[in-house]
Amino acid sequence: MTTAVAVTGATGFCGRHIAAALLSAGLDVATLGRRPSEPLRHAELDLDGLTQAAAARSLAALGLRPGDAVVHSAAAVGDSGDRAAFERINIGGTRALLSACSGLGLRFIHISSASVYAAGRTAQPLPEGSPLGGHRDPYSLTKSVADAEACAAGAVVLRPRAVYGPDDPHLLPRLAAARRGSLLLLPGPSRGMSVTHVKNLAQAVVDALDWPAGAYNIADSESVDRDAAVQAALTALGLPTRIVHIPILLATATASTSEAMSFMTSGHPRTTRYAVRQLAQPVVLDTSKARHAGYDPEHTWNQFVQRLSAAGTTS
């Protein structure tokens, strides 16, 4: 039975809701990174140019034993960048992760994402036996390698999509800094989409310490309407929205030539092809597996928007 676990990632979005839902659960918890996460326990890892040895020597020193487990949430993030880094970090550091904790006979939970799955697919909801890859950005690329190795190696892993909920540095701040006055342009129609509240996927963290080997997808218990969804959050920030429709290929012609012009000028893109892909492409993922396994989801988007609301109302 897990007594121990340490979390890469520990000081990041999901990684603090995934250690703090670990602590409540009364499990032993340390951290595993380049900072540590006080006051818990903590022992320095770097995964750019990390090797099993290096990494067998940080579990070690955390006093870690058979059975005990390692929650692998810190990875490279983001739309565009250097291929090489992100090459070096999600691939080189989960295996480097991964060869170590099964050499300490560790469970490892590896936090993966919806995005592995392969552009084009048409099933809905979409279950874990979807085939994964083909993709060009290098997030994507190199989480979808990674959670093959995860897999084959008998790890949990865990697709979350669209992570949101508080302190969310990433999903609705982009949303709210793409208005151009109170419009957002998105690409194509309204779509049904599954989201994952960071709770949701603290919890399911939790649960999949006692979860059989392979994949499984995590997300709230409803889907939601892609441009509802979108003008209720904007809305509840105070940020009221009109919602304009441009066609798929033109935003992707437009985030192509974005991603060309950053990297003439060391910049950042104001669009990318990922950011469209993830807005235009239905994807509902099938939970039944893990629901199976005993995942409960209890936090849903309209919750998240409410209390939002009436955060602005007391500011």
Ligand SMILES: NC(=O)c1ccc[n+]([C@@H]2O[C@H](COP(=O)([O-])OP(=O)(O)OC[C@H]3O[C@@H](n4cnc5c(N)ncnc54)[C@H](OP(=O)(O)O)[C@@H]3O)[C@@H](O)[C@H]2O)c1
Contents of the next structure:
Amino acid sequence: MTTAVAVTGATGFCGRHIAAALLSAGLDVATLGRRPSEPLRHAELDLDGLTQAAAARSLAALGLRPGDAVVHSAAAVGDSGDRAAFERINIGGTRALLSACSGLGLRFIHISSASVYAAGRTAQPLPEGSPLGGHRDPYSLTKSVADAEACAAGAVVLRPRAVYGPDDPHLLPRLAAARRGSLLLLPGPSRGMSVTHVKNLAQAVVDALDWPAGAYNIADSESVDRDAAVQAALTALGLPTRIVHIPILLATATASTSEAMSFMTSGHPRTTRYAVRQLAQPVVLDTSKARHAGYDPEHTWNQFVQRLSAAGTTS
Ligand SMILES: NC(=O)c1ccc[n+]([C@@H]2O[C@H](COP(=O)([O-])OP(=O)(O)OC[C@H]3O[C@@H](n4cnc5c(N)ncnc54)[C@H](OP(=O)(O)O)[C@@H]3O)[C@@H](O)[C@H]2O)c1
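Based on the form predicted alone presented above, generate the structure block for the form predicted together with this ligand.
Entire complex below, previous chain first.
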């Protein structure tokens, strides 16, 4: 009998690709969320205020049986916002779904993030056993709590970094929007960093249905040089860009001011300390654990850029 897999966040960037890869692998795919993802069968589930009982009802409505799986990609994402809402959705919602899955004997694959790793001097490449937490921004803070709880509950936890790919609504659009004329100000010198093609992440999810419980870093086979990668992608989009480095301290101070202003005006900050950290830290993930489990990422940034050049959009 085909394993059934329910995907949360299937209306989002990663979840849509994950659901498509599971379908291509011949699995019986359903979705859980606030909105359906046609044409898949769907059950209503809002992580905000979710209880274990409500989660169990949604899972039962999909007819999942012990041994089936839930892939939890939904989350409150973004580098600023209402901390309480992040806590309710990313911690409370994940906790309720985890408990309901455990009660029904369902396997759980949690889409976490490399942002859960503690900032600062850490081993490079960064293994899964590196310290987590110590964050102030609500996204990393709540994702690190959810990651730890999912690990403790025996889930498979995937930690991608800087996910990009077809129809990416996050990474490249934000970099494009941050240009001033043809200039892009980036904090500190260029760094080597891990990025994750969304199709590599989606294939990792398919593979991870058979992996032992625990955390796995998920990234492309090669890290990229930050400036070269950004410049190539923006140029391919028809946005030739000159990158100018600004000191990390100045970028952080500007981001603090921008966040404070946005708090007072209830708007979106133009830049955040989270974004500065993501762009300034040389985070290269050690993916050997996933590779030993069978992960074999085939998609690369260069290949993505070539397709962008041909198409002129991220789709
Ligand atoms: N993109 C990246 O660079 C990146 C990097 C590392 C890790 N991740 C992780 O990957 C996962 C997916 O991220 P993404 O980039 O695909 O984000 P996304 O495009 O913003 O999608 C977020 C998804 O979460 C759902 N969601 C949000 N709040 C919800 C709620 N209260 N109840 C039910 N569903 C809710 C959204 O559903 P609606 O359609 O109802 O809003 C949407 O389907 C997240 O767990 C994120 O932490 C992403």
